[in-house]
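In C-alpha cells, one chain follows: the form predicted on its own.
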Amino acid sequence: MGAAEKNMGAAITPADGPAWAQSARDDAAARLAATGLPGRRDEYWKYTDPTSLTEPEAAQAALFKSDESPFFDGIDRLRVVFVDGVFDADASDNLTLEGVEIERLAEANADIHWAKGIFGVLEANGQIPVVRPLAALNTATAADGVLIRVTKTPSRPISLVYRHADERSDAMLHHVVRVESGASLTLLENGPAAARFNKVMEIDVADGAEFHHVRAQGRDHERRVATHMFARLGQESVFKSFTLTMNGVLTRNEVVIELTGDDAVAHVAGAAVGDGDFHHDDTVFITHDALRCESRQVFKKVLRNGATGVFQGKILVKKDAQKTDGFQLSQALLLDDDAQFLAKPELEIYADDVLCSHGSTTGAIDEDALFYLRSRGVPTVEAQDLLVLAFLAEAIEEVEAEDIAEELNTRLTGWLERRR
C-alpha cells in the first residue's frame, strides 16, 4: 500500500473485530496495494479527476448553514445519525424496529454473523472486471457504519443522516444490508457527512425481497464525496435506488449490481442540478446473470455556469441470461454554453434473446416550448424552471413513494427559485 493510501487510512483503521471482518479488510488492503489509488489515466476516471478524493488530507469545506429544514424531516422514519463519520447515539432514535436488526459495524464482534458472507464480499466481486480502488480502501479501513438485517417489512423507513461538524473532516462509512426473503425495506440517506466522504454500502436482496433506496445529496456547497453501492439480487427480487444531487464540488456515485436470480428487477435513477464549480459523476455497472431479468437506468442532469456532468453506464448480459430486458437513458440539459456533459453508455451482450437499448442526449431548453409558455403569459424565468422540472420528471418518477417524490420536487423547485 502506497504512502497516500496509508495516510488516508491510518487514523481510522480498526484495531480489532471479528475474524471475518478482519479477513475482508486484509483482502481489501492487499487488493489496494496491488492497484493503487485511481488516477486520470484509469479508464473509468478519465472524465473525473480523483485527486481531491485521494490526496492525504481533505480540503477544507466550510460548514453549511441553511434556514431550510433537512430532507425527509416530515416523514415518519427511524433516524440513525453519524457526525463526521462517527455514530451519534444521542442524536439517533432508538434502534429498535419491528422486523429489523440494526447493529453498528464497530460493535459487531460475533464470530458467527449474518454479515460474514456480505461484508467485503460484494465489494470484492464488484472489482471485476473494473477495479474500484476507493471502495477497496473503504473496506480496508472504515471503522463505523451499520449492519441492517430485515426479516419482515417494517412500518417505517430507516433514515441514515450524515452531519458535518469539522471543516476538515475525512470520513469513511461502510454499511451492510440484508433483506430476507419476502421482506421489504425503504432506506433513506441525506446530509453532507464530511469535508471528504467515502462510503460503501453492500446490499444483499434475497429471493422475493425488495429494497427501495432514496438519497438526497444537497444543502452543502463544498462537499467532495465518493459513494459505492454493491448489490446482489436473488430470484424475483427488486432493487430500486434514486439519488437527487443539488450541490457539492465533486460527487462520484458508483452503483454495481449483480442480477443472480431469475426474474429480478433493478432500477437505478438520478437527478442532478449543478451551478458553477460542480462536477457530478454517475458510474453504473449492471450484470445480468439470470433469466428474464429487468434493469433500468435513468439519469438526468441540469447544468450551467461551467458545471460538468458525467455518466458512465454499462449493461453486461452473460451468455445464459436469456430474455433480458435492459434499458439505459442519460440526458443533460445545458442552460448555457459553459456547461458540459460527458457520457459513455455501453452494452456488452453474449445472450441472443434480449431486449436492450441505450440513449444519451445533450441539449438546450426547447425554444418552441419556451415560446409556447411565454405566449400564454408565463414569465421567461418561470417558464424555464417549468421546463427544467419537466425534464427531470422522468427520473423522479422512479421513486415509488408519493410523499418522498413530492418532497424531491419541492426541493428542486426551491433550488431553481433561489438561482433566478
Given for the second form:
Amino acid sequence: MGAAEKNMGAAITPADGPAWAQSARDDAAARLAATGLPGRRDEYWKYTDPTSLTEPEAAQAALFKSDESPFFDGIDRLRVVFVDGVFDADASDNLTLEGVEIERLAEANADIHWAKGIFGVLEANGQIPVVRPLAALNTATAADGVLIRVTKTPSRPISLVYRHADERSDAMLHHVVRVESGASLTLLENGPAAARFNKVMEIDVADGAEFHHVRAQGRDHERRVATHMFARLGQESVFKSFTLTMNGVLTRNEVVIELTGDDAVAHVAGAAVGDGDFHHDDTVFITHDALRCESRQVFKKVLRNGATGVFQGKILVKKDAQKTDGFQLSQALLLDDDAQFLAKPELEIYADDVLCSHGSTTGAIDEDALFYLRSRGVPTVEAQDLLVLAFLAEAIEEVEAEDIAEELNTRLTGWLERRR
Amino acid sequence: MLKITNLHVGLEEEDKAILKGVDLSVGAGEVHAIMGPNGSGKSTLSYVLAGRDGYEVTDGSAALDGEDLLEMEPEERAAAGLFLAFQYPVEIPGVGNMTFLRTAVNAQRKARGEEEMSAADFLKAIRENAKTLKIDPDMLKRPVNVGFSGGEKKRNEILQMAMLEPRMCVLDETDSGLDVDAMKLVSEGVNALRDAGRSFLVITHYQRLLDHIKPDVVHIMADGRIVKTGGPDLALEVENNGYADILSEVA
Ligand SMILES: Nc1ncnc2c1ncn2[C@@H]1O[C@H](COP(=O)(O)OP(=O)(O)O)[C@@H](O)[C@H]1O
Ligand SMILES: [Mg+2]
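What would the structure be for the form predicted together with the partner chain, rather than the form predicted on its own?
Below, the chain from earlier opens the complete complex, with every other chain and molecule after it.
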C-alpha cells in the first residue's frame, strides 16, 4: 500500500487474511478514515512529533550491529521470529508448546476463531476517550502477527524476536493473546524489528489468569517505533509488563488497560536510557471499572545530551470502582542541562472510596551521594553509573523473574560503560 | 602522616573565609582530637581534606605522607589511605550497602595496583566486622544508610572504615546522636583499628568520646584556627569549664 494512501485514511485498504478478522479490519479502516492519522496539532501528540511515524516512506535506519549476545539468550524460551515484520518459520522454534495454541495471524483460517472476540475489539475499546489512529491503522492493515491462546501454564516463556534485515523496511505486526482462567503466560519481546515498526498487541486476561511481559527494545538507534498494548483484565487476574529501552531515535509505547473484573492487578513499568537524539514516550491509560483493583505505574528515564523523555499517564476511576488502589510514578534523571523530560500525569476519579497517588519528578545526580561514593574510593564515572542504576532500580524491581531482572541490570551496566 | 600547613579555606560561592590558617601535624600511629564550638570550622576542615566541592583553598597545604592531598580527586585521596567518617552520613536509595562497600574496596585496591578481594573473602570480612559492631546482617543488604537510625549510620561509617583499612582516619562528630552503649561500640570499633601505622583525627564537640578513644594530643579550634594544643587534660578542661575560658585566655 502506498503511504500517500495511508495519509488519506479514507483510502485505506484492509489487509487480506482470515475471514473472521475481516469485519474488525473494515471497522478499523472506517474509524481511521474518520479520525485521520495523528498530526502535530493533536493534544495527545503534543510532546512527540508523529510525522516520521505517519509520513509516506519509512526513513532509512542502519541495521543494528553488535558483538553483544541478543537479549534473553540465556533463557530457555520458545522463539517466534519475525524479520522486517514477516514471520520466519525457519528461524523460529517449532511452535508447539503444551497448554498453548500458537498460530500465525496470516494463516489462522478457522471459520470460527477464539481471537474474533479480541482482535480489533480491545483496540476499538481503547479508542475511547482518546483516539489512537496508529493502532486503528494497524488493525486494518497489519497482515502478520501471532495469536497465542494459553489454556495451561506452559513450561517456558514465549519469546517474540524481531529482526531487521532491510534498511528501509516499514513493518506492522498485530498480536492477540488470550490467557485462560487459572493459566499464566510469560511473554518476552526483543529485537530491532524494522526501520519503522507499528505494533499492536491485544491481551485478554481471563479471571484468575496471569500475564507477565518483559520487553527489551531500542538498541538499534535509528529505527522508529510506535507500539500499543490493549489489555482487558478479568476478575483476580494479574497483568505485569516491563519495558527496557536503550537508545532509539523515536519510541512511543502506548499501554491501555481496562480493569473489568474485581480484584485485578495491573503493573506497567519501564526503564529508558538514552542520549543525543533519543526520544522516548510512554503513554499509559488505565481504567478502573471494577471493585478493589490495583494498578501501578513506575517509569524511569535517564536522559542526557539532548535526549527527550515523555510521560503521559492517566488513571481513570469509574463511579463504581470503589476501593481502587492506583499508583503512578514517573521520574527522569537528567545527566546534563540539555536533556528534557515532559510529563503529564493525570488522575480522573468518579468513585469516592479510592486510594490514588501520582508523582512526577525531574532531577539531576545527587551531588552529596556522588561525593560520598567518591570519598570511599569509587571513581567518579563508576559512582555515577551506580547512582543511575540505583535510580532505575525501582522500575527493574517490577520484573519478578530474577534471571531476567539480572540480565536487564547487566545490559544497563554495559550500556553505561560504553558511554563513559 | 598528615601535615596541614597554614591552611586557608573559603567558600566557592560567596566571599567567606572559614579556615584562617590551620596548622596541624599528626604522626603515624597517633590519635589527635579536635574540639571546638559549633561553627568553628571543624567539619569544613574534614571536608576539605576529603575533597568536597564548594570550598576554595586560598592558601596553605595539606599532605598525606608527603603527597599533596589538595591536588587529588576525592577517590584518589581515599585510595591513598584517607578516610572521613561523615558527621552526616549520606543516604543512597537503590544502592545496596554490601554492593557499595565491595565496589569501594575493590576500586581502592585497583587504584593501588592490588588484586581485587574475592567475593568469599569480602563476605567473611564484612560479616566479622559487622558482628563486632553489632550491625544486623539485614542492614548490609539494605540501601546505604536509608532508614538507618542515627546510631546505625555512625556504626556503618566505622564498618566502612574497618573494611577499607585506611591509614589516616578523620572522624567528624562520630559521637553525635549516639547513646552510651552505641558510643562504646563505636569506640571499641575504632580502638580495634588503632595501629602503629594508622592515625586518627577525632573531631568532637564533647569530651565524653575521648574517655573511650584516648587521644595523644588535643587541639582546640575556634574561628577557623587551632587556638590551643595540649595533652588529654585539655579535653577535661573543656569539659569542666566550657570553651569560654580557653577562648578568652587565648584571645
Ligand atoms: N557550604 C557552606 N555554605 C555556607 N556556609 C558554610 C558552608 N560550610 C560551612 N559554612 C560555615 O562555615 C562555618 C564553619 O562550619 P563548620 O565547618 O560546619 O563548623 P563546625 O563543624 O565546627 O561546627 C560556619 O559558620 C558555617 O555556617
Ligand atoms: Mg561539624
